[in-house]
Amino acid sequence: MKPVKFSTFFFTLLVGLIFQLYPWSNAGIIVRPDFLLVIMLYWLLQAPYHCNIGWVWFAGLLVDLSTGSLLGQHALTFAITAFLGLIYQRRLVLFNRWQLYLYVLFLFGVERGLILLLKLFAGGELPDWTYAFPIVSDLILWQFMIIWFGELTRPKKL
């Protein structure tokens, strides 16, 4: 597999930010995936030489600023999710497709759970069952990332 160009990485981040900032309404806002989280997590696992936890934290901060949520809420959850993703980064290439999907689903679930926990600490109300919909749409977006940019592969030995 060819190394990923920084321009490709940056372009996908820009597209993700545009979709994140798009004014979603009605059902779209319920199922809207965390575009920046999915894109950052993919590049973090696929091309760690371009993306690191600091980039992911910064993307979370952009989401906080763009959505008007509690400052640092998404930055913290994105960084924790990225850290959990990096723990098994070397082993992920050994996983089969379904194991990888389960692990990524776990990561997206952790992010949503942490956001919920932070909202409850801030005095928010418990959301309804549709709160988990973005996890599924995150997984669908993850599949598109794999189709467009390839599956996670084992790094070549030098």
The other form holds:
Amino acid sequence: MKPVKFSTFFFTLLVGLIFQLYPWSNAGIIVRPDFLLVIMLYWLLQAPYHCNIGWVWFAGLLVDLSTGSLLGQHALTFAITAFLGLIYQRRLVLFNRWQLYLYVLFLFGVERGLILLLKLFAGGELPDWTYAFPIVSDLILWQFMIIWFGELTRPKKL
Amino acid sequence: MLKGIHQQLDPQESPAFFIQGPKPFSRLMFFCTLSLVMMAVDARFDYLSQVRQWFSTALHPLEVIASAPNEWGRNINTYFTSHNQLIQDNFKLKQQALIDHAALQRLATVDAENAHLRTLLAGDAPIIPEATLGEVMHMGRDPFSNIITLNRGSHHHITPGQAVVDEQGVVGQITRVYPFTSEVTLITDKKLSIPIQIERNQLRAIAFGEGKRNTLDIPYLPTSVDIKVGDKLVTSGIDGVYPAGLAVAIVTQIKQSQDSPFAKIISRPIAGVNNHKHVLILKVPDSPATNPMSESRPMLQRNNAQHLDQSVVDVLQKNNALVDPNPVTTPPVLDAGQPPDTEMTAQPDSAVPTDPVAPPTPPTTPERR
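Provide the structure of the form predicted together with the partner chain, given the form predicted alone shown above.
Zooming out: every chain and molecule, the one shown earlier first.
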């Protein structure tokens, strides 16, 4: 399989950002996936030669700026999530579909959990159970990414 | 076998130490440190607000693109509003206009009379807040905080700290200003407090937001306090941000427990933030902010409310006709330079004409902001 073009990667980042900036209404906010996180994680595993932890961190920074939250908190959690994805990248591409779902679900959960932790440290209030909803919509978006840009590429047998 | 150059350089197949640069862990450490530093700087100092401004300006085109479908949807919706609906609305509005006109005629007389009486008594002139019409662009993107975004920013001379109201009551306060947009923290946010007064008996207190439950809490009031379910809370105006007499909330629940000396008073905001598209951004009256005494500006609650109404009318007229015979931009500001002692002595006198029940004002109340 040909390596992914950088322009494809950059374009999806831009589209993800636009979706992130879309004025989500009340119910939309609850189910809205973390667009940039899913897109960046996909590219991190699919094309680690384009997308590294720095890019994911930058995407987190964009989320911070667009949500007006404390600068760096999404960046931090995105970077940690990316790290957890990247250290197993070579194994993950060999996983079958369900194993992969389980692992990315874990990653999305980690990101949500870390954000929650940071918010609680900053004196936030414990949200209700709908807070975990986006993990599911993240997975749906992940499936869309798989449909549009293909399954994770397995390395060729040497 | 001849290989294409792209196949030779296929990065996926090269060994990890050739392609990856720094190890993931060192990258992680670097970016973690960077973001922790940024968080600390952002939370404690003000250096990064400029960066935020730049990024916000850079993101503005994308934001416009992102909200375009919503805008189209709204326009299409407006276009297909039924004929019947329009006629009904028109009828209703005409009736309302008639009622308002009658009230306005009375208001002008009362206004003049009030100004005259105030001059006679050497009292403060009422504050007529300048107002800007803003449009709600969207609710906040962060489900944790109660923030809405307006389409007015520093280009429209909006500054942080301005009060935001709709036609029913107080919505919140501007907390962050970007070049073309600004963020409003709603009164239901945990971080926002608002000095209030019970309309029925003029009792002063401070209401705090309760986070995401869309309620306000009035703590530190003793169980014996005279407050009932259904009482209307209005702004007291002692903070110098919100003009006095704006509706804030209605008391919905009072809980008294044996072990606490304070009553737990829950109220529901009156302003419907979710229902309206337009809000008014009020200008903070100029006052020597360093002097806490000046914040206890004595003013007539009713009068100020009326003057606000006047300014609302003015702004709407300005927006409708772009002609403004009596501009709101030059309010008779007599309050700015006055020493606090004259204000304090002037208060009981100035309270006489329309509002004899107003109790003497305590200078300030401790306030969390």
